[in-house]
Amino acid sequence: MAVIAIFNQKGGVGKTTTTLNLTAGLARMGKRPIAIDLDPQAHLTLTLGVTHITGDESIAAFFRDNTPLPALMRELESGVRMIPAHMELSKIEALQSKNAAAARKLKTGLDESLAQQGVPILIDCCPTLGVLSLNAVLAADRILVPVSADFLSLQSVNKLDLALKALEGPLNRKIEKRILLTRFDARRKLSFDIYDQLKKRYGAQLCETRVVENVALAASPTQAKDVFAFAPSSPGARDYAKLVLELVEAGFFD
């Protein structure tokens, strides 16, 4: 199974929402996914109901003390396994920003301890292309880029596309990615305009599934639940179920 980084340099586009509900959807299919929170804000950790942890219990300990990744993993009732984040990750970002070797640490750790489990591993990234996000990109087999249906988000994904292409030379491989349109509102002409522009530029890289603007997606984290547990009949649950099926059938997690 593949390592997937969920990344965009712009905040508010649905990275954590997508990671939360993709892992939940995969768990519902019996695939026992692993979610890694690589954002110092630790929003994925919080939305998964993991609270009151210390830096020593988070992925910060992996970067700081070489604590093995399996020792940090938690089993959740939903069937998702996760490695939580902590605000101490911000220190890693600051202290390791000039260390080129530090950008490959996560890949090495995954290859040594988790990759052989044969399950999908999803990484929720922070919205900056720093040492933490580079760790995710270099460790990932593929990247999923959520893009909200607004003008600034469109500009951000185009810039990210250029940045990823610049990395392909040093990596000596093509970075496979898919674009996911989120916060789609069928009442707004702009949403369709953004979709058309993404389709024209990225073609088959654009997911067929569009995630609609939906109150259940915003409200479910307040109850530490994914959208399937919080509102299984909601449009948000429908869209993420469709997205999981689309990506599974496309071999995105293989």
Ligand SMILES: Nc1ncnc2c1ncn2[C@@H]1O[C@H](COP(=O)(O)OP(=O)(O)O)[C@@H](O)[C@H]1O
Contents of the next structure:
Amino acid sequence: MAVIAIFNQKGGVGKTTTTLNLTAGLARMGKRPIAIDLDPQAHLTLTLGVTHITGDESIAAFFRDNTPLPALMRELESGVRMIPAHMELSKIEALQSKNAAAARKLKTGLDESLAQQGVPILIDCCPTLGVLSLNAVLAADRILVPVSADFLSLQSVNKLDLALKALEGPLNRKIEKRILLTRFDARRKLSFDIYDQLKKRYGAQLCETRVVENVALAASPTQAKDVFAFAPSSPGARDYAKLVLELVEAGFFD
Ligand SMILES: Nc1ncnc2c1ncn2[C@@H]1O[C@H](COP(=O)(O)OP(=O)(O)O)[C@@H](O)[C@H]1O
Ligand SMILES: [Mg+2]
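One more: the block was the form predicted alone; return the form predicted in complex with the named molecule.
Everything in the complex follows now, all chains and molecules, and the chain you saw is the first one.
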């Protein structure tokens, strides 16, 4: 099964919210996904209720000391399996940014261990195209790009598209991606305009599912819950359930 990087170099577009709820939705389908938090801000880790961990217990230890990935994985009460992040990860970004080989480390680590489990692996990226995100992109079979329904977000996805295309040459393969429109507000004409522009530009690469702006999605992390556990009949739960089905049926995680 596939390794998926949830990436956009813009912050606040819904990467962590999407990783959290996609992982939860896949777990509910019995697919035993693994979520990796690759953001030094550790928002996914916090959202999953994992607190008081040290750098040694986080993915930073994999980059710094070659601690094997399975040794860092934890299984939560909800059944979700995850590898936490820690602030120390920002040092990896600073120290290794000039080393090209360092960008392949996560791919090698996954190929040697967790990839063999045959389950979906979802990587929540940080909002920069530095060595950490490059690790995620190079390790990933596919990329999911959340784009929030605002003007600047539209600009950033076009830039990201160019950056990914530039990587395809050295990688010697196409980078398969899907765009997900998030924070969709049906009261704003701008939301529909952005959807139309994305559809025109990205066609079938744009997910049919749009995720609405919904308070349950913003509030569920305050209780360390995914949206299905927090508010199962909310519009946010409806949209992420629809997204999981759409992507599973499209073979996105195969
Ligand atoms: N569809 C949505 N509706 C309402 N709030 C959302 C939605 N998606 C994300 N948020 C909120 O917006 C903020 C940024 O989202 P987040 O997933 O952390 O973005 P990123 O990881 O790209 O920085 C968070 O507070 C999150 O709870
Ligand atoms: Mg995030």
